Amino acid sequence: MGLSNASGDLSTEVEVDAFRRLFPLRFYEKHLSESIRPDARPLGRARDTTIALGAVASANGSALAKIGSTTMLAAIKMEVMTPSTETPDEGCIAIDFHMPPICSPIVRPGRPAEAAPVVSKQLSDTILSSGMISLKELCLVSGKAAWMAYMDVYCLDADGALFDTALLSAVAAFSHLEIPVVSLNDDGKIVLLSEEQEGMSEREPVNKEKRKLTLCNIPFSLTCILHKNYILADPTAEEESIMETLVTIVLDSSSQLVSLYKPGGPVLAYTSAIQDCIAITRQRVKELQTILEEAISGMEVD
């Protein structure tokens, strides 16, 4: 009797899996009609999210962010540069996004992923336009020396909502960033001081101790899928491939709209749908703020 039930359950699982593979849209619509998703999430709920600060010991700032299975590693390296004549009292930020073949079966060795330059541009535009970082805070000596922050974001697992996870890891890495101590050498050039040299240097350091950046208007994002009359928050890679109309909302920590991104798709984004997406994003921003604050508090305790 038990064997019969077990074989019956197995055959049912096989049938469901076959139906899901052969008719993926119908499979999802059957769930959507009951306001539930195949992973048991309500339509407006994001996946479990975690942040780990200081994931790369050799970097000046780093963070590992996970939203569901999607995993991003962000690391920042600071270097001294000569500022441009147009902005003599400002530093610079350069952001690059990488998708190695290990992150997804659709990324082939030797071929750059199509999503990589798009996400990279989105990250740069969002971080710079949000006003999260004042570039003047990266100045060391006006017209002579300033900080160049090189940020690399690596996608370790691509399971949907790539930009949301990449932005979260980038914001977390900047929260963890410590500006190194530097001093002027005999030639009048800025040089980095190691921890052993900080107390032994004869010259006055330009910045006397490691310091954090002052972050304002921190941006957070949420990607939603629009399908018929449904809105699905934080889609998986499977959901993105089946229902192709995506809308990404970026709000800052004071719930002000930073950007709205809709890369085409068959479904029109009516005003009511956009307003609903923004409302869901506002709730998500509160969750992400709490997660980031807890990660920062955990680092301070350690």
Contents of the next structure:
Amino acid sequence: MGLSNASGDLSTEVEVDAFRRLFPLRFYEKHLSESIRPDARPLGRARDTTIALGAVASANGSALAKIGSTTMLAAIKMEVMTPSTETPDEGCIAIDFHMPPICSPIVRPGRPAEAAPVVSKQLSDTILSSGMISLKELCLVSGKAAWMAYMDVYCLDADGALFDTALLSAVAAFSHLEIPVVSLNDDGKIVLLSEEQEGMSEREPVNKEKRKLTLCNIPFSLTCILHKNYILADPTAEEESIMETLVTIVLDSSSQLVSLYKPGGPVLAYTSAIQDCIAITRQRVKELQTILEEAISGMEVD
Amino acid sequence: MEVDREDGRTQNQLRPLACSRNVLHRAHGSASWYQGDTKVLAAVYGPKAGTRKNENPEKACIEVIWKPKTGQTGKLEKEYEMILKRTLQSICILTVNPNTTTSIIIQVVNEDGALLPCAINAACVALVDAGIPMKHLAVAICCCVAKSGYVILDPTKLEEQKMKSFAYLVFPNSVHSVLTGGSVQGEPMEHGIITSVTHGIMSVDDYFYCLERGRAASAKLSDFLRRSLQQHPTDSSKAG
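Could you switch over to the form predicted in complex with the partner chain, since the one displayed so far is the form predicted on its own?
Then the entire complex follows, led off by the chain already shown.
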């Protein structure tokens, strides 16, 4: 009783910023009852998304993705390795996600953020189980040499929806990836051919034609917050800390469900809420597909 | 369509369940939960004074430590800790004992499929044994989807690896109430999902089918939980 009276009386006297800090949930509920959020977005709309391919020039493939203020940089390095005996014609992909202290005031150096290993494992599971990349394409010489792709995703600014942005940057980096040209030298070992050697060398490159990976069933994701009867798409970090029930849905381009992740939370998800979230995610997948295609065609023009 | 499972179970049959409380003497609450060959031991210590850094002191804090059967803790264990922590935070009443920490330690004794659901069930029983105030209990179930679209419940490890995809689902336990009603949006409370973790690709319809099967199984699990908790006589209280 005391609290509601206090905020009711104060809401006319206190400044907006102070009210936002003192009574964050009431601040948000006042906005949600008008179907809008403090940054003037309607409830089902995600923030502005941009993708920049080739952000890291020294990597074999890289991309910088931004959803609102959340920024992620993904880069891929390729190395030749011997494939295992059980899968002699398959390469390997290793994905790692890092949250350096630059991204958020809660992350301190020396103490890894709690979210980092969880997002890292989710990212790696999603990409490998979605079947986006066929590992057989990473094979060079069956049984002797195959590619190992190391992908690192760095969070540069953590403002909510970390997994969505990380997945987008990883997918964009894979679509930008250009496999280096290699050839067999006399010892039977694979060597990288640099640009100048390509014309001069007598040795035939092993993989001259196959330089880009074919990506099928690309996964895209959307995180939503469930609060009472409202569904908020693409939350910021402030919204995530106040309303704690998050649902992350990953759909691929053929509308198959790759992952539906709801790690607890005070609000229970009923079937109707899940169907609404999936519908919002379907629209978002179409938006993200257009954005990715524009970025790729922008690169190819150069 | 009849499905042959290796151990002869039908599609919707769960493995034999066994649950015991108060198995450890030093812990404030403890439980062991066996689902076929998957065995998990859970211990609860708390409430202890003080919260960890960066946690809200106006609420009780829950801390989960997951110990695998072999090897060091890695990303998988950290993910399970986070899922368990958020699931248990949503069922415990955190405002009763503010500025305290309750630690839940999960020790995997044997792993044979459906490990996370088994651990969630064990943790709930251990919390009841410790007397931590909760709104309702959570029952967890694993559903696997095969390529042809049929769903089996409570898979063994071999079945999990062979199947196209699986989902771990956690529902609130069923409520036996004198008052009728209490449904939200036309669905009873125990149909709401507390936690859902899926692995592998499935179609959206397959997922909703898993939810139906999961809800039916969670009703059976709730009954088993209620019976086993009501039978067990409580020991004299332990000193803190």
